[in-house]
Every structure is written in structure tokens, then in C-alpha cells.
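Listed next as C-alpha cells is one chain, alone, in the form predicted alone.
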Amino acid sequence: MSNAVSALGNVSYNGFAQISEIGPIGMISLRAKPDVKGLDKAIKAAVGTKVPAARQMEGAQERFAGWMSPDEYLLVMPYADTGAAMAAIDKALKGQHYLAAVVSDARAVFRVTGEKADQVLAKLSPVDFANLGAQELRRTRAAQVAAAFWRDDSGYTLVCFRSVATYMMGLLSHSAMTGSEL
């Protein structure tokens, strides 16, 4: 097996906010109706959290579960843990209707940090950042790119398709240029 590499080699940019590509990160897309028997056990076994409420993230450190849609959850973990997490999901949901897929290599992950990190994303996304909750996951767009992001104590994590990683880095870097603050 080859070594995992990030989409852009962990490139970074420093402007009025700091942009860093932080992959590879383990991610599993879990599709299941919220009432599927064993869903709570599957998510707990995979990432150690409860099933997230609508538009919320559950978890801490490197392990999260995020609500992506009424029947989709994004499970985030260290890259090397996806195999064990998939086995745990399969065991907990055996006989149930669900779909789980490791999507780590299909995604690019960025961190936007700094006192004005929200301004970088506000230029690109139709989101009211003043009212974005502390554990809220937002699935939206950044310019014309499908993206999901959430806030933590030091900034935002943004996930998009790996195929648009270079474009996304350009958008984020341009939006963070010193002198372009809102």
C-alpha cells in the first residue's frame, strides 16, 4: 500500500488569516436513516460520539461525527483508523440498510485560523457567521465549490473535493490577503 499524501502537500498561506491544507484525514461517509437500529452503536464504535443532531458536530480532538443531511453523517478520525472504523460500522449495522464508504482520499481539508478567520469564509459562503453555532456543521458552497465547514476554538475546518483543492486554496488565499479585511 502506498503512503497517504495530502492533496497539496500541506501548503499554507499567511495573510490577515492563516490558511493551511491539513490532510490526509480519515473520513467515512455513512448513509443511514436516523431510525436504523444500531446507528448510535455504529457511530459510537467508529468515532466515540453520539449521533449528531441536525447541522451539528459531536466529538473532540481528532474524532468527530457530523450531520450532513437527514440520512448522511460524516465521520472524521485519524487516517489510519478508517479500516477499524468501517469494521465497527459493519458489525453494528449488520442486517440493516445503510451505506458506508471511506472518502478520505477523495477529500481535501483546510484550516482557516486567526482573529478574522470568519471574514475569509464570509467572502466565499452565504452564511451568517455571527450566528454560526460553536458545534454547527455547515454544508454549503465556497464560491462555486461544494464544501462543509465547522468552527472550533482556533478557527474553521473546511472540507471539499480533492479534485478542486488547488482552486479552493487559491480562493482561500485570495480571500485572506492582507488589506482585504471586511
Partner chain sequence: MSTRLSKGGRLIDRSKVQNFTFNGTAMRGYQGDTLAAALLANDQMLVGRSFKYHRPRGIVGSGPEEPNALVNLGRAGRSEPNQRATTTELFDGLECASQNHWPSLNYDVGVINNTLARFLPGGFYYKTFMYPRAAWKHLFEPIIRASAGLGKPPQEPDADRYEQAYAFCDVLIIGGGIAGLQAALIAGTAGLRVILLEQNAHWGGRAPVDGDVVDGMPAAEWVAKALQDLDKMTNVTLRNRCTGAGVYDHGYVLADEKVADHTPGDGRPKHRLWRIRAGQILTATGAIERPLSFAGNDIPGVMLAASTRDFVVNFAVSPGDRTVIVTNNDDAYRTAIALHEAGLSVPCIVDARSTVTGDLPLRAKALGLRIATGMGIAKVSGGKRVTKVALCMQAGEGAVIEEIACEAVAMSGGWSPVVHLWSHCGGKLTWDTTHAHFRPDATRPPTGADGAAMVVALGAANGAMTAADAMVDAANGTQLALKALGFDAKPKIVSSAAPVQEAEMEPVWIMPYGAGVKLKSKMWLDYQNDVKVSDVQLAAREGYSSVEHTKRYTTLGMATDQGKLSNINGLAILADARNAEIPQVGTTTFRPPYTPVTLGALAGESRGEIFQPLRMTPMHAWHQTQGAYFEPVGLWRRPYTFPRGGETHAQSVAREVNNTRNALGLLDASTLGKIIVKGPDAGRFLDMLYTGVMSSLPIGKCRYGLMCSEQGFLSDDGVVARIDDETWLCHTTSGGADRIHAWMEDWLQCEWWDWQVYTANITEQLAQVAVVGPNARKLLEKMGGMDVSKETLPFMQWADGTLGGFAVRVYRISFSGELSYEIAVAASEGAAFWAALHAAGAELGAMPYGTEALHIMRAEKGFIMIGDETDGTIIPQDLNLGWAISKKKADFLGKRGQERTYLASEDRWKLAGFETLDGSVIPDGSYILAPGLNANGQGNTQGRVTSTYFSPTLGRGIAMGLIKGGLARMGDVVDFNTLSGAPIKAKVVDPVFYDKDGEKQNV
Contents of the next structure:
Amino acid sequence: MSNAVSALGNVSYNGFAQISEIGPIGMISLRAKPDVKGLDKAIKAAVGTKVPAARQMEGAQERFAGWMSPDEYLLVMPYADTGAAMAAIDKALKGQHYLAAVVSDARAVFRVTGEKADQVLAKLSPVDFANLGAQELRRTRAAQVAAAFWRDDSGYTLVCFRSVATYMMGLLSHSAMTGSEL
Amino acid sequence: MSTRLSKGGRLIDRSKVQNFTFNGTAMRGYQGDTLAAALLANDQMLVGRSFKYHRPRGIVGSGPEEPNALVNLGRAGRSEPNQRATTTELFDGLECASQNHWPSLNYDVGVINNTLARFLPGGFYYKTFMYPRAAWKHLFEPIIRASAGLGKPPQEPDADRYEQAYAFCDVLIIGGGIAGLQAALIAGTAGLRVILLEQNAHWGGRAPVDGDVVDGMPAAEWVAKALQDLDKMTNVTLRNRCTGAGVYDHGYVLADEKVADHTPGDGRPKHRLWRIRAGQILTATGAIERPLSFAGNDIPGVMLAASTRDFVVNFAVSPGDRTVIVTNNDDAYRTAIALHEAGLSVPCIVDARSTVTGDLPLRAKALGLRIATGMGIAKVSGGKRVTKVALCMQAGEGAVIEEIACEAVAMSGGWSPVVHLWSHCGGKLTWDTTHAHFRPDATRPPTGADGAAMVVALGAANGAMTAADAMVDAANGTQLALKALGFDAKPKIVSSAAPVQEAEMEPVWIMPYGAGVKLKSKMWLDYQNDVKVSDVQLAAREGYSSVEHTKRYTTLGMATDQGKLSNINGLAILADARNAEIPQVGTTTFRPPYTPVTLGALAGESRGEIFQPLRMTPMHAWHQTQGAYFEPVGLWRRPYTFPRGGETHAQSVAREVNNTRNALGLLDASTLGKIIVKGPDAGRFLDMLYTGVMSSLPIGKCRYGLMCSEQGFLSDDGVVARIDDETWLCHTTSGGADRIHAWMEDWLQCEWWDWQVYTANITEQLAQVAVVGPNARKLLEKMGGMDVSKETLPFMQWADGTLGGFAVRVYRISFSGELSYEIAVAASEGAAFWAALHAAGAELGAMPYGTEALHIMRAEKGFIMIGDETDGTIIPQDLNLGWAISKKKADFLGKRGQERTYLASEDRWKLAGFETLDGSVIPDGSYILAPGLNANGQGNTQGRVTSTYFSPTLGRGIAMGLIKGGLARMGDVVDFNTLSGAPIKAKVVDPVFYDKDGEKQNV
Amino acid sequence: MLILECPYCGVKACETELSPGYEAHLKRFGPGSTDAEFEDYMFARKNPKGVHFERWRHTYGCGKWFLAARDTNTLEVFGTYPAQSSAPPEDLQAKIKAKRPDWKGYK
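May I ask for the structure of the form predicted together with the partner chain now, the form predicted alone having been displayed?
After this comes the whole thing, all chains and molecules, with the earlier chain placed first.
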């Protein structure tokens, strides 16, 4: 039995774009240098992808790996899968210098969808969306808090800290209000 | 009187009547009107009173340069002071009121200042400060405060919303006149990302009003075609009603888009502040006409010549049947011709130049208009509006040659390029003697991140004063910018404007040239702030020879218009008074914003619920339903107490303390910082970070540690747990998690980058609950799942397991002195776990407690609190925490700092406990008095209180504080000061007030 | 409002995504150092009008510290490089020297 609930209970808002809080989603923060022996195996075992290049994501749908910094990766998977993934990582990287920590519960995740989804984020983040790569994982700020996002065919997925989920929902809803299209 | 003409008006739609009110009087205008145009159409020439003398003020300009026509717009939640009527679009239902008058605009008592003008000279404000000293406070300040000022700040919260947005482009063009459109067409055709901004609702700038011809078409037609072409380019973004407000470092530009000023209440954001990054910034911001300085140039009805033309051509508004033109250049003749063509009378064109030769004067002559050359205006007559002008020879002293009755005077003293945006980020100016103005010096531009030019001025903003020149200049400047961006292609299409031959203007700074003091004290430079020619001359005589000093002394250019009309005229007067050339005097500094930006736009979305990010724990909703009173801890909101029934906070806090000490308390401790430190060098790293030794901590155990800054000052504290061979978990204070994590990363990345250590801040991954009190173990046993007995889980140890089906890590630590467990659970399950503890704990007397009870219980135990006992100047030794500092370690952060003689001194104030003799509570912030006075004649002190509470456990006031001598003073009775004056006597005691031997926590 | 390119992730970061860390290339003085050395390490900071080396952290991005060479007067940025450098890269020093012949070096 899991009592796990997302930060905002999956609330949503409809403006000129659609905002919904989703999750909880499984996430592991993996700190290791790219040349560490077994890293490719660890990531393959955890999410089934190869090691992502700088600022890029590998994988799709429910399982993927993202580059967070020169020695940090974000592994995304279904919430219930983190235990097995942690065990696989520990096995693959045994004896190496690394740190893996489950961070599923430290995060809030939002979907911003619709044709003008980028406009919602362009009001909050100093990011040039015209030059955002298709597979790019962009870490930046949204108004006053840290955020990371990436895009897909129907919009964007945004991740922030759980404690500021209410603030983030407020920001996204305010930015998506009908009539405020850019 | 000023009226609406029966025909014309290129911007108005006569089929759409807009009703509005001015000072409660119902008026009518048309869609497309500015408020200024609509006021003039209703013969509302008088629109306000000046700042100092309360002189009647009429509309002078037609754009952002307007100094006079400031109104209070709207009411209640949409009330806005100091709105320029000339840039406010009229809408149906608009309400506005004039400002700075009492009791009414027409009969203003403050105008008495006008008759006292002789006693209110330049520098008046400063003089009142100086002598006699008492007069400022008792005489001048009350009078000035009562009579000065413009609009009143709104009293209600803003009913509108605002937002900000980021944009990126290769080329940002500011100004949608023909030069800006030319630039956009060239850059857009080259395929670059272009943003073109225009402050007005309409495009094209002056050219359509001035009758220019572009590519053989009337300017308005060419503008429409250019807009159509630009619209088709997906790489070009056009934004009107959007003012380029400021240019900043590295191509950063702020622009203020008035999204819904003209449609209030339609649900859209009122303003949007654009934060733009541009590769190259092109300023095509045009030029502003200068007034002429003649006596009475501030009487309502005296307007700028081009603005007069704007009102006639754009809005079909006549300033009066008879308008006298006064000029020193050819451009004003366009106004004469426009007025004449509109069927209005121009009795005389007064031209200060001795000869006129340009195309435009010739046309005027051909139309039969009278031109008086070599002449000036000696004086304008009229009170609240112009009645007549007196002419004189410009070269003379002002002897009246002739008087002409008229309703309006259209003046032109030449044109000044709008160099503000060029100058904001360091662009320098050069003095152009031909046009008598400052223009951008292309050899000294503002530079960007690569050290190269990042701004190019175009057209009139660059000193290209005719349409033909401006179009050529815009094309050249755009090509320059494209080249800087790496595009060297010649522009494919370049439009050009038909040349009109204009003769040279002649600088005229005073009219007439030989005017005496009497005339000069009626020549206004700054209309809003009431600065006259005589004031600037007085300032120069009194030694204010620097332009920046003169500005502040006289307040020239310090009004809401920031001297858009007055700057150059004032400079010229100052230069003349100093016998210097104008370029030697220089300009004052141009600072953003170009026109005022409302605070709402700067705040953007940051108001109300999303003013700042409030951090909430997973149990926050539960706390809210229980009626918790929250307090800020950093950005966290934590329950301070949970009042029940009609309890006061003091009562509920006392109940929470007593219940926790006697039964069972539950604390949401989720905000506690939690950082994993892992790696082969983790132990060595933590030994550097903490004052104590962490590398020797056995797996499964916990140890209290202190962290100091390099200066040695105590910065954070917390319990460290050893997880496995290479892994430690560091707890930080609630407010300190991010700071300490950043501190760790700083040292690992920048100093010890060869050490193998990783950190992870998992503060938010875990919800944490402190289960505290004699019944704590019973509750956990009832939840079931793991052994939490004294033997299996003794004090300062931790264990993983399950409780009630929840996967948990349990720490046996105590910040209250009671039997206590801190239990970490996944944040997603935090709310469920908290609820389960309350459900199971009900029969054991479980109650939640807040931060105040936490603080009291720790103070009763003599535990320090970072931020209470520390303030950034306290070392651990001051707090008797020497036991937590390793003597063996060769080095740790802060060790060298603590060795400084000042910090090692025995004279430092040190921690002790205090008990008041009468049981009362020492006030927060209280100092311990010492005999004698210090060098400043203030009473000496020998210590201060750091934590002070009423202890419900002991039934009396207790305190911790710092005192010279520290615990060696035990038993002394000292005086704490109070605001009421009578000191409180307190005895120095051991700071551990409760359960000194720790029997309760060790059960 | 500066733009600095993070040498780790290549993002041209806006100043609001960064945290300043003041003077770069400081040598730490701990126990055993003289009062003068410690004072210099702790308090004596350069404040030149011209070429300056600074620490910056890509706080809202990859979280890494990096170093930047910048003209404090014109705000020209000569280059950024990883924090794990005990001296500015040679080519960067040469570039600065070429642009600012009067520059006396980073020490």
C-alpha cells in the first residue's frame, strides 16, 4: 500500500494553455562523472537509455535520463520503480565514486500543454524558446524559483521543488490566463 | 477657444463617440483621440497647476514630452496619478481629474505662491534648510508639504494585473516611425529575428503629419504598405503601445507594453514588461521640439508648433481661431500651413531669423501668410489662456512694436534628438552646431559583452532632421548593425523620402536677446517644476556652475517629464551665464526609464498569492485545517502554534509545552535541512566543515556539530548521522539548508576539487516528524513495525524500519529535553504518516505543537538557536560550546579566524542564563546596563539578552543572554533595560533551566 | 544585466540565473598563517576599474562555479573558464593583453 500523493493532488487549470500538476513520478539524482566505469550500465539498467550528452535527454515516455551538470544525471521512471533502479545502480557502480538518491518526493511536476504553451513559460523564464533543442533539458528559474523543463509534441514538462508547488501552480495559471497571449 | 474642426483628423473615427468626464464634467470625444486632444476639443485648455507657484497650466506637447497635462485617471482600484493626457488613449467611460490645486482648478489658493515668487527663488528648498535652523521644521516644511506635490497615490489595491515576458532577437528597433520601419524592412528581409516597438497605438511617427513623401507615396500610404510587408515576415514581431523604457548592459532592454490601458477591465493584463535581449539595438526614437524662452511662454494656449500641428492633422482639433507662430527654424512653417489649410487664421509667423529662404517659408508666403523676420515675442498676455502677444525685435530688449490678438501661440525653438536610450548604457553625445542640439556620437557608442557597439541611433534620433536624411541614415545604420551581427549583405530594398529644402535654424535661447530681469523672470524653462531663466542664472551666480548641481539646486528637469523640454534650453542659459560653450557645460545623465513605468509592471506577477514563493511542507494543508497560526522561517511557513477554541497564542503555546512535557507532542520538522555527503573523502571533508570530528562517527550513530565561517563565526548547527562507510547525512537548520549546501559545493568545486565527495540536498525528499514526550515510545510501539526500545535504539542513534506500514528512518535525538524520536518518511507520504500518528496518538494525549513551543522547550534546556544566540559576530566559544570544537584537528573552516586576538579575548560577552527576580519576562532586545557613560555620552552596557520567554514549565520568565564574564558571573544580579525606563533585575544562572541531568530524554 | 556563458553547460546565462562569488584566484590561508596573510586572504579585495577576475555560480542552471574575466568599467567579458583553475588560461591572458595593453596581469 502506498500513501504517496503528489504535492497538489493533480490540480489543473485551463487558460490559453492547459496546466496540470502530475505525479508523483519516480526520480533519481545520480551524481557521477561521465567517465566513471559502469555509468552506462547503471543508466541502462535504471531507465534503459544511454548516457545523455550535455544538456540533453535520452529516452522517452515514462523512462528517460537527463543531463543536469557535468557530474549529475536525472533519471525519470514510474514512481514505484525507484527501489529496483537504485539497486541496479548500486550494483553497476559498486566500488566507484558516485552518489545516487531518490528525489521523487522532493519534486513537483507540471504539464503545460497547448499551441502556445511556450508563451506561458516565456513569461517566467529568461530562456530563448526559439533556440531550445528538441531533446534539451533546460535548467533555469521560473520567476523566483529554480525549475527545469523540456518539450515534447504537445507541450512542456516542468519540474520544481515540491515545497513551492503552490507558488508554481500560481505562476503558471497567472501566465496562462485567457487574454494574455503574447 | 479650442474646438473640434468639422473635417479631417487622420486618427479619429467620428462614428465612434466616446463619453468621458474631466473634473466631473461630461465631455465627448472620438475613438482614436488622445485624452489631450479630446480635452482641447471640449475647450479644456486649462488642465492643471504647476508644482511650486500653482500657475495655470495648459497642454504644451502632444506626446511623452508633455510636462503639464498630468491628470489623475480612473478611480478606486484603477486610480492612477500623473498620467499624461497626451499619451493616454481616450476610451468610453474614462474619468479623469486635474491635480495640484485647492479648492478647484479654476480658483486655486496655492496660486498665492505665484505672487510670492520673488521669495521662492531657485534653490529655495535648500535655502530653507539652512537658515534659520528652526524655520525648516516649524515654518517651511509644513507649508511646502501642504502646497507642493502632484497627484495623490491611490488608496486601494490595484484592480488590474500585470505580467512580464522575456524576448530574444537579433535586432531590436525602438520607434515605429519611417526610420524604424525602414530598419525593420531591411533587417527583416535579411532574415534576422527582428522586434519593432512603437510607443503609440499608431505607426509612422511624424512623417504622415508633416506631409512627407516616401517612395513617391504620401507617408501614411507608405507606412501602411510597410506594415503589410512586415506582417508577412514571420521573423519580425511588431508591437505598438510598447515603450522602450531602458537600455542596459549586454543588450538588455526593458519595454513597457500598455496592453489594456485603453480597455480597462477587459481581463487582459494592464501592462506587460518585456525583458528583451537583443544582439543589436536600433534607436529610431525621433526628436522632441524645444520651447522658446519668452515672457509668458507658460500661459495656457502656448504650445509647441509641431504639437499644434498634430492636434490639427491627427485629431482635427483647433487650438483657437488665431494662432501666432514663433520660430527660429523652417519646420514651424509646416504648422502655419497646416493651420491655414484647416481654415484657421495665422495672423503672423514671428521668425527670429533676419532672413528666411527655405521651401516652407516660400510656400507660406505664397499662401499669403505674414512673416515677421528678425522679430520675437516680448510678452504673452493672458491668465488662464492666451489673449494676445506683443512683438519686439529679437536683437533688442523687448520694446513692444506691435500687439496681436490671438488664442494660441505655436512655438518652435528647434529640435533635440531623443538620445535617452543611446545614453542609458554609456553612449556619448556630440554637440551639433548646425542644429544646436546634442546627437549621438557614433565613435563613442554603448558597448556590449564583446566590447563592440551594441546600439545604433537612426534617423532624427541620430540628428538626421529631415525625412530624406532620416531614411538614408536609417538604411546606413541598419547595415552597420547587420554587419556587427555578421551579415554583410547590401540591403535589397531601401526606401527614400522626397527632399524638402530647409534653411538653417538659428539658436535662440532668450527672446528677445537683450531681455531684462523682469522679462526673464517670466520665461519658463521647466513648466512643471516652475524653473525660470532667472532661476538658472541665479544658480550660476551663486556658484552652481556644474550642470548636475544646477539641476538639483533649481530642480530643473527633475519633474515627472525629466526635462524632455527644458534640458537643452536650461543648459544654454547656464552656459551663457558661465560664459562657456554648451558642450563644455555638458548634459545631465540620462537614466532609465524614458517615460515612467508603473510599479505594477515592475512587480509583474509578484503580488498577492504569488508575491514570493512560500515553501510549504507536505503537512501544510492539515495545519491549515487545524487553524494553525503560521510564522515565516526563511521562505517556509511553519505553524507557530495551533490555538484551540478561544485560546490566545500565549495560552495555546503554554498548553503545547505542557502537553509535550507531560504527555505527547508532535512537531512537523520537515523543514529541517538534510544533505547527503558521500565519497572516499567525505569524512575528511566534514572534518574541515564542522568544528568537531565527524570522520570518527560510528555507523548508526548521530553527533551534534557546528559549522563556522572562515572568520570563525558560528553559521549553522545540526545533528550528523553516519549512514554507511562512505555516507553521512547532515542536518542543517530550517533556514540554512540551501545556504549550507551551496557552502559545501563552493569548497568542493573551488578549493578541494581533487577530493572525491558528492553532496545531495534531499531536504524536500523527506517529511520529518518529531514525536516528543513521555508517551513518545508508546506511540511508536502502537504504530508497530520496528523496535524502538531504549536498548535497540538508544539516545543519539538512528535506525531504518517501518512504522504502521510506512518506510521510515528514525533518529533518537532531542531538542526539547524529552524522550524524542525524529522520524523521516517520503514527502509524498508525509501527510498520511502525520495523520496516522495523530490517529494512533489520540489516546496517548498527542497534540501538535508549533515553533514557539519548540523554542521555549529548547530554551528551558539551554540549547542555542542559530539566529537567536548567533548574529554573525558570535563564535562557538562565546556560547560555551568549546566542547564541540576539536582541539586535535590541524585545520577546519573558521579555526584560523577564531585565533585572532579579538576573538580569543576573555573580555568577550559570553552565554549565561538569567532569571528575573520578580519572575517577569525580560523584553526582547534588552541590554544589560553597566555603570558610567561611553565616549558618546550613552550608558555603558555589559551584555544583552538573546532568547527570552515565559516558561510554562517553570511558571516564570527565563532568558539566555551574553554577559561580560559569562558563567563566572553566576549569582550576580544585573539590570536589563526596558523601554519604560525601569530596569528589570535578573540573576545570572546556568542556562540549563530544566532537567539538568537529562533524565527525561534518556529514558 | 550581464550575460555570462557557463563553461560547463554552455548556457549563455542571464545574470538572474547566476550568483556572484567575488574575487577569483584567492589563496586560502588557514592555521599557521600570519595575521597579515590571514587579513589579506579574508578582507583585502581588489576593486580595479578595468580587468577583473571573478567567481560566479550557475545557481539556477547546472549549479557549478566558474570564473570570469571582465572589464568592470565597460562590462566587456573576455572569457569564462572552470573554477578548477589555479590561474587564468594562457590564451585568455593573451586575449586580454591584446585588448588592454596596460593590463598588469591577474595577480
